[in-house]
Amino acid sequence: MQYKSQAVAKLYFMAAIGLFAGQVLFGLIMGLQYVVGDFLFPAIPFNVARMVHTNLLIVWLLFGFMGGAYYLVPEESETELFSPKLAVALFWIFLIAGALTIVGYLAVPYATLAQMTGNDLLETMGREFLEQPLPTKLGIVVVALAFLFNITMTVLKGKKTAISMVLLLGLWGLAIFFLFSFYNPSNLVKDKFYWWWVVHLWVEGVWELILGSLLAFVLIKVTGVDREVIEKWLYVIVTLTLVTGIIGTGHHYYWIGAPEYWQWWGSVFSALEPIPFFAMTVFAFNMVNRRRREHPNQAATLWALGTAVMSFLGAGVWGFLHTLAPVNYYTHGTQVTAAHGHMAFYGAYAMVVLTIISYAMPIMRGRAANSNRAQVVEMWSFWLMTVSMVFITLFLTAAGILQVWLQRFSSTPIPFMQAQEQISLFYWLREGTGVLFLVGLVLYIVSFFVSGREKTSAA
């Protein structure tokens, strides 16, 4: 059954997507800028591209989660949303204010932005990933409290799913890590022990709920799979992933003058946060061998099956590589820490957007799926994307092998910008795998439009 307030997600989905494709593009702009270094400058310097590229990567992430929400919640509580308008009001104030935040950062130095917008009051911006000024930081918490009260009135006025509560638990623990970006200490290991309760806690904790959720959600509907299996699959992978993921902060403590036990513990727990994305893995592949039927809507099921194996493999694979504080010594804030970014990122949870988005969409245009020749087309955008960001982490990856050796490793240490040049051959592989997923990402949008023989009963 479809609610009509569901309809909602679809402004979420779209603005997530444009904003994706935003964020690919700074992303080409900066990988050229690694090998010509002028380029584009000083319109677009590399630290300017640097912050729009991570932060759009957040803003369309985070639309992405609240459409995913706004499509699953009304399903799984068997009623209409709370409230369809408030949604659509956020959804403008947060498109905006994002809009204009990144307006700042193209258009004025970021000094002069800190003035402008009142950073002397409460210092909050100059920090990776929270560069986002006073405004800003305190518009995402009232559109988050707002969002998460129209989601958590919708689940106390319908029924109460295991999905749902999981998704509510990732969400309101987003918001209220989010709280600890206000707080920057002058002591900086204090302050980048903080920043860790956001950055880590974000994406190796919170969000994990959120993408176990959705993840569920879209296998019950692709599969017809009892939903006390799938749930008692949910329960597990939560599980491990608060245990693993809330002490394996320490992975970050090793070298900020943080107590030396860190460094135990971290390497410890860290190195067992892969269990929950390989017991994701084994469970995706499991619910689909055991599926009751065949959804029409086999795109949707490929992207749910991806999204288990990359998460495993650039989460979990590329994360363990150097999480071990013996490794982290020489890696630590190398392209291997780059690779490991870029394939956690797409595989867990750009993916999972995505799979929502496959899934959810057509069902939001009036049928269960898209046409077999725009699936064709969906599913060559899978296969270019995927392919081109395992392709991107690989030349990372050796970028990094050779830059850990030339530069920190060896007996002959040479300069930070030497060693660039060494690899600058992997960055102008990585930019021309970045422009195949750029095409990859065209053929995804591209897919939505594609026309031919239609199933019209939504699933």
Second form
Amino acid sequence: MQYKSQAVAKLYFMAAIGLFAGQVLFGLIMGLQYVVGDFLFPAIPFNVARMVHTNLLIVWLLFGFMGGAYYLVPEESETELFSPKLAVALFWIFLIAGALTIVGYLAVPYATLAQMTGNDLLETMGREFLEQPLPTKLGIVVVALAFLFNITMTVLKGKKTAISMVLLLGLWGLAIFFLFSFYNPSNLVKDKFYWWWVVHLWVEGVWELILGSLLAFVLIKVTGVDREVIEKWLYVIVTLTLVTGIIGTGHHYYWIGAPEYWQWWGSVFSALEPIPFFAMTVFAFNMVNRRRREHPNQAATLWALGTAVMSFLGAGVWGFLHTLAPVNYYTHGTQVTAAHGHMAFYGAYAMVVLTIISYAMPIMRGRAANSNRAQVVEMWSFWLMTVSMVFITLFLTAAGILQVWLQRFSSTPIPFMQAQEQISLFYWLREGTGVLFLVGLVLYIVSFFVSGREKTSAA
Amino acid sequence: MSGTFTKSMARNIFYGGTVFFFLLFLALAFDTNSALPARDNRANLTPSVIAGKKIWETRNCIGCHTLLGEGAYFAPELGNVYKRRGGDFIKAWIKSQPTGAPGRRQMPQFNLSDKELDDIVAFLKYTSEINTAKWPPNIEG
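Next block, the form predicted in complex with its partner chain, ref. the form predicted on its own:
Time for the whole complex; same chain goes first.
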């Protein structure tokens, strides 16, 4: 570790992995509820499990991004973090606020939670992914601003690299677009229109800047390729991302009451959205092939390449699959969307966080890389989780295509629940694959405790 | 990606391109806002509809259902449920939950008052009258 203060990232990474495990457990509960409808009812109704599943995802990714930034920025800026103490304090505030929110979801009915937490003062709750009570939303803003202050001050007092600038831009964008979560007009169309300014402009906009810079950082470290080359690629990729992704928001505006010209804007620009992901895949493989050193942490390299491939498949290919307006007319709001959501979030964001953890964690624990044995276990977990996610996606896609056929496309469409019963086989297959994913995750956690002779060469 | 194409050129294209397309997006959003009154059924945004939206939100309906295709995919689309089932059916359905049928997906009992039931129906009626470019493809949602 080049700078002492980078060590604060360790806390963030440990919390991220813990919350990831929670997310997967609730995913399995929901998966079972898809086929055994009354499982855990009324203790944990599906909507509560889903809220926990998606909110844990968001929070653990935010922990991962923040941890990644705390690790990356001092090294890029060649200076200690502005305030490590602030970083530690923010960690505990965010963790406790997050935990209280999850407990709130599970312990009291949502309507009661809304009443207890001042939803009547400013109604922001009850919208997908933005279910957090008002105090939690305000807490997110406060933590995000204090975090950004800490990171920005660090960059300002040190060296400004392309990687840290792109990361900063992504993180600032994340905080700024979250402010739209406080705007909830009675007019449903406007509500939905601006809701996407948080959700889409996050995951198909500014988050991709964070993804790109974390990936570029790890690639510089593990390949030793010239920074000039990698940073030029980074700029090209994030340019393609925002040029296609911003107007690409239009693919959410086809059927929610917005003008029909969005079908053109959305289709054309979001059809181009796979290009930056494809460029990222080419970039990652190119850099690894042109490597100038053999970094002992092969697991981290595997995660980096995996991120590039899986984000291209999940976000790029599976996004394109249903993004054209005439296709989306039939697939909108079906299991096809769920299939895309799972592989895109895993492939792009879960995997990039696991990449930076894989690279940074051994160094923070005082070695360039883990022992061979530990790396082998970690690589097994990589393949188990990744292959499971591929199959989860394939099963959900099959379910989605059948659902579209039965409920929307055939000449004798059948009601939603009847269609669901017909496709339950695929939900069972998905749930089985989900268990395999959990096995992969357990192995992943185990890999942190596997000993063996450590590697100390290079760094 | 070598030779004449330098990092600073890439950086300038990044900032220039981002600003340009963000401004274009703002212009489209501005135009959308002026086109919405003819499409979003705002004339029927009565106090009852507004109250209904709040009930929709505070019961986290979106955690199982989709509304205009957005939400969870565990339970039926409700953007057009008013047209599919009618107001009386919706109220009777909400009141009779959960069904308790073994193995079937269950909807919680929300203990809504008669007024609250009227409000949620008003909200679903308003929603069903938004111009959604003929989506969903058929009445099953």
